[in-house]
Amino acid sequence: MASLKVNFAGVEFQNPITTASGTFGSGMEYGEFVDLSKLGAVTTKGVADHPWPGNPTPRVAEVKGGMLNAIGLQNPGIETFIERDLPFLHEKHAKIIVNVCGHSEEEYLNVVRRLATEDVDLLEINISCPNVKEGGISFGTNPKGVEEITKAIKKEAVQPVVMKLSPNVTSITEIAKAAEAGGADGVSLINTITGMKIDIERQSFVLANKTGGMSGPAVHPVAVRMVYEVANAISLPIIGMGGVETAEDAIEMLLAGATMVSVGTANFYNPYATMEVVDGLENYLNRKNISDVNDIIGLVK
């Protein structure tokens, strides 16, 4: 049998399947189809130093290949996660990757400050949330100011830090290497893909937002790019994600160079997405006589 276990950012996960922030609560709602100590990690939904209501509806969208969703980053904040959602997950014995949002520098240090203490594995640092102070333009798509925003929560942070990149940039690998001069102990690609969808009828934005964040399979083939010009630009390890819905769209991601692999929207419409990625990624290396899933990651050239 081969074997699954990859180690990020020196913490061993038993294989590279975790979920996409957003896509999976903290795992309270996939408890009866999915066990949760059989995934590589659950990476959970956004959280702040207070509770954030998101946008107003209507905030999804189907579209084709995929959705639009502009929910805003709604959760409860950082006690209610640490009161409700850590200690189910605890229970179910899964590894925790704890994606963290925040409209400004402090928001950010708050949290992690806050998660010091708990026992989780990684933090997923999302930096696509609108800066307040520079009038919310998005963290990530300024190389500078990822840069120090890295630099500022590597100084606060005892778990290893993963920052997490906007394809909504002119150069991803940029943005990359700014990261990985900040300190960051791995990065995650991508977040969603900026879009809009107008009702014709009603002559009239589909979303209260105007716009959302597109993901799915369309933007699957985007982001197996940006994963493999990130992982050929720096030596950090990667968690890949976008329109991940198979294992073979797994597989796509290891063999461009990410060490994890999220999958997201596929969630939405099938509970039982990411075992069986798991199990197809297992049944792939036994197919191919491959002993270990490490000597695909980076295999394509």
The other form holds:
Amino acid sequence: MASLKVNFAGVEFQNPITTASGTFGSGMEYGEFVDLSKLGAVTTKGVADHPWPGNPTPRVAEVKGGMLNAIGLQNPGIETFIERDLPFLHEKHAKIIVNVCGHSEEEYLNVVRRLATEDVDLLEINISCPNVKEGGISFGTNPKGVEEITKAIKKEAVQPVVMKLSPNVTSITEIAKAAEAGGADGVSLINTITGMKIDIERQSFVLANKTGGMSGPAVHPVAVRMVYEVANAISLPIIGMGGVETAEDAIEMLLAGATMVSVGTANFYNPYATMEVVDGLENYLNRKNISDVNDIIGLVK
Amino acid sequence: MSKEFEMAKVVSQKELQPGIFSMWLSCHAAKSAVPGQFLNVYTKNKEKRLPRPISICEINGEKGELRLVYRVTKEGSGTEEFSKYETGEEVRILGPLGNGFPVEDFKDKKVILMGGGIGIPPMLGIADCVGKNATAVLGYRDKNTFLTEDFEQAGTTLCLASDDGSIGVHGNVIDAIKENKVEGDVIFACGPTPMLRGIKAYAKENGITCYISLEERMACGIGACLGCVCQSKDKDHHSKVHNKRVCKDGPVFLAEEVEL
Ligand SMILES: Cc1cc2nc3c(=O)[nH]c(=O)nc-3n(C[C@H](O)[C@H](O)[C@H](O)COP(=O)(O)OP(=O)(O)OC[C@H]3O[C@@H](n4cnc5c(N)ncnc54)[C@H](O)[C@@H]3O)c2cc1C
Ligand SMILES: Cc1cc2nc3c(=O)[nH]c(=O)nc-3n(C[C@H](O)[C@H](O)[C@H](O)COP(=O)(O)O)c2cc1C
Ligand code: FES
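What would the structure be for the form predicted together with its partner chain, given that what you showed me was the form predicted alone?
Full complex below, order starting with the chain above.
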């Protein structure tokens, strides 16, 4: 029996598989399909310091190879999250990665400070959402901005800080290096790739927001390439994501250099995807006579 | 784990009018379904990943069968794939999803069912429960109607309207309800948004309780992705904004609860 245990920024996880933020809520809905305690961790939907309504609808669209979303980070705010969602996840014995969003440095810091006394395992800071006008991606696309916000958050954070990077940049390694310079404990990538879909009958945009973030299987090769590049550019651990729907996809991420892997859009069409990935990963290691999942992390050079 | 995907079996499939299909499915979902709930139907074509939400038209709990009536949207679409399924074929579904119409609360009351176009099918499930107590005000494009005999069989009084005037009242369901002076204690409605807007206003003017079924683009169908929200009058309990999830908090809402 292979060991699936990983250590990410000093935190132990029973396996490397988590959920991509925003595709799994806080686990309540998918908890009716899968045993949340069997996941490496649940990564929650982005949470801000106050409730956000998000963008107008339609805000999801099916496209070739995946989907577009322009949810715009609707969330109930940190107080409700702490009162309702955290106790639920604790009761389910899930490890917890909280995804944090904000319109300004102060808003990110408010959430990070509020979480300082809560029992959560990692903070994932979303500086890469393409669907909000202020904050989000505007923090995540220039190295100086990334370094500064990382520093500011690290000053206040009690839990290890993982910066979530955008693929919508010329050089993701520059951004990753900036996060490292700012003192991040890890990085996660990729967030969605900005896309667009046009309805040729109505001759208008399918999404009310015009653009949306592309996710799903079509982005997987892009994500694997970026994880590989970042793994070779910095020495921080990586949560890899983007189009992972099977164990094979997750294993690619691990081989490319990710320590943990998130399953996102795949949950929407296969609520059991996370469990199938965990089981498939274990089978792969057994078949290859590899006793420890850590032996394949970053194996492909 | 309380929810499960299942492979439903096609019992029968029939084209009611060009492009409008009726499919009976044998599935566990039939056991607990109520009118107004919907199923996520998944295509076999792996390139189409997101579910197609389809309202439950009729329920036969004893036989464990559900009826879906749906429109083929275009060539190469998921609904076109569904229309090719033959008896015995398996279909991946998830459901029943969402909240249905509170039919039980109005069992002995006078019920008005209002359906427009492909919003007509879910009204039939209610007619099956309330029968003679209901008047169905149904709006079609033209004289190519569908499901009218089924409503009659349920014992429901019919009142038709068509856009081109070729059958029933020339106009929409609001015109038909006014012209026929249909009265009732509650309206249950499903159809295009402009129609629902009109019905909401009509119900308010006349002091009639009104429930409507909404549509929105969905990704998960179970309340997790927040893709399918509508604007609600009160703060929703999930996100504390004014966004109720059509898939989970709906698709049926009290009309005054939502902004259309
Ligand atoms: C709660 C609910 C109940 C519904 N009940 C019925 C019904 O009983 N009968 C019926 O014919 N139709 C119904 N619809 C509409 C039906 O879901 C769409 O017509 C169908 O998804 C179109 O799929 P497609 O593959 O043919 O079209 P495509 O255009 O290829 O679909 C592409 C994507 O857009 C989505 N989509 C396209 N049109 C709609 C729409 N109108 N609403 C929501 N998503 C859409 C599809 O699900 C898919 O993800 C319902 C929709 C909702 C939300
Ligand atoms: C509907 C939806 C909502 C998302 N919401 C968030 C979010 O709140 N915060 C965040 O950092 N990423 C969010 N993402 C991005 C995902 O976490 C992930 O980075 C991306 O979808 C790529 O992975 P996938 O292809 O497996 O989905 C969202 C993605 C989707 C599809
Ligand atoms: S479709 Fe995902 S929340 Fe409704």
